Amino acid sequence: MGQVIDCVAIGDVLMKELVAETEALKAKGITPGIATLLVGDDFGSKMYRGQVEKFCEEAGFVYFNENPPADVDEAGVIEIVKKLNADPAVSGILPLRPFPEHISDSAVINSIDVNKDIDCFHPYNSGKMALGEPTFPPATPSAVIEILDRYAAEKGIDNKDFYEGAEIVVVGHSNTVGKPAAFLALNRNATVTVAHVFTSMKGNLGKHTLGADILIVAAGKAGLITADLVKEGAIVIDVGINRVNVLDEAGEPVLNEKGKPKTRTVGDVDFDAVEPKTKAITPVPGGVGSVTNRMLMRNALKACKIANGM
């Protein structure tokens, strides 16, 4: 049987050392903070910028929130980041995607201080992590990364050796996620491969996902992992969130109160038939979320150091 990571545990860990970091910034008269900028109210957003919010007030940052209405003009938009690139007491920006159609993700994304862009966003940020220089990594593929180092140091490995030459598949190509977990494992001196739906149209998952010591999947497609995709004694990151209808011992979908189909949160691993082969593996709900916002804060503290000239 497979470890099951705590990733909550971790989370909670992480959460300590902001608060302690927070404070010590606090007690030479600095306070982190953190803009989120949501154009219009995308209901996933609106989630998202809640929990921002919430994790602001546990560690101890000023939030800002800007929320212009769904019909602002790109121009508009853009004046709002140059407001926070501007203002001393925002350390870091993030915009909430999506934007309404007429407003260029790109050229939000591009008005953004290259200093402030906390979930790497930015070309610039983005080349410097391919690139492996200093930056600021994006929340979710660095939580994946944070989550194999503690894993690593509670079993007593030392992050070079637990690295190199490490078999890695990445199962996912997003901007967002796939690419830049490959760019970080890389630059750990992994040896990456990236698969994709086009990997998977072509009958082609298995031979790579068969030969990774470290598999991480973020296609989005629930339960797209069996168990007769993943190696014996793998650790197995799931990255995904899928909503699926809860079914009774039928197939049928189970009906709630109300009469609408029941759902349950799972990821892109048939966890209850890998777990059994993999050396260790990340829960959903309650995994890799579960360190994300942690990453994104992290980063926060780093850019409000920098502003401070530390």
Contents of the next structure:
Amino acid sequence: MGQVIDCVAIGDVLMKELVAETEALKAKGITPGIATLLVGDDFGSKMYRGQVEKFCEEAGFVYFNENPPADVDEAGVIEIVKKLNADPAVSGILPLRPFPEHISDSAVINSIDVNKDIDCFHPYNSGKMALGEPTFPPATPSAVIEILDRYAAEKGIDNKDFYEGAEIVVVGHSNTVGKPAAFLALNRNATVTVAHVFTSMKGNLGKHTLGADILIVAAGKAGLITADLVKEGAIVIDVGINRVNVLDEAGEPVLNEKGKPKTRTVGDVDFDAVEPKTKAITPVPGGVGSVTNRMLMRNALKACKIANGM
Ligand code: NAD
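Complement to the form predicted alone: the form predicted together with nicotinamide-adenine-dinucleotide:
Below, the chain from earlier opens the complete complex, with every other chain and molecule after it.
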């Protein structure tokens, strides 16, 4: 049986650390602040915005909400970024994407002050990460590494012994999760393989995942990782978040009181089948997502210290 890693508990410990550090800064007259930039009203981004606001409140950060309408032009969005860049109360800026189609992602991201780029979107910061010296390692992949670091520490395994030469396979090659997760693992001297949708299309996914000591999955495909794709004794980190219908014994969708299909949140890993084969595994819900926001806030604290010459 695999150990189900308690990521909620890790998130709670991290929040206590953040609160303590924020109080110490406030005693010196310094308060960290995060600004989110949401253009229009994308549902997922609105949910994320609300979470950032809640966590800022919990940690004692100041929160700034920039939410221009969807028909604002690109120059208008860049003006907002420039205002946030110049505001000393704003330690970190988080653009919430997707932006409306007429606004270029890179134009907005490139206008963010690199010292306020707390989710490592700017090419300068992603370049530093690729070189092995990240200032702001991106939140989700950092959460993966934080979970692994704490697992190794709990088992009394030296961090170098844990990562160096370990076979780490990342499934997913997005710029926000898969690729940076691979860089962070490579920076720890793991042997890193990145598999993705084209690996699956060639029928080669198992060829790679079966060699993984540590399998990091970020594909956004419920049930992608079945037990036959996982090595006995692997550590599995499931980053995926998917909404699926709840099914009855006949495989038909269960309806709620409004007659709509009931849904539940699952990861990319077939948890019930895979868990018995693993040494350790993260669940969904209650997994990586419980740590991600804390990593973003840790970066904002760092940005605040940089801005104050600390
Ligand atoms: P994305 O859509 O940008 O990228 C998905 C990646 O998965 C691509 O690189 C693609 O090649 C790969 N992929 C798709 N189908 C595949 C298949 N059949 N076989 C192998 N690889 C396949 O998504 P993303 O932004 O990288 O997010 C990935 C997942 O992680 C999503 O479910 C997302 O909701 C979740 N996520 C979770 C957190 C968290 O904090 N837990 C944060 C961000 C994203």
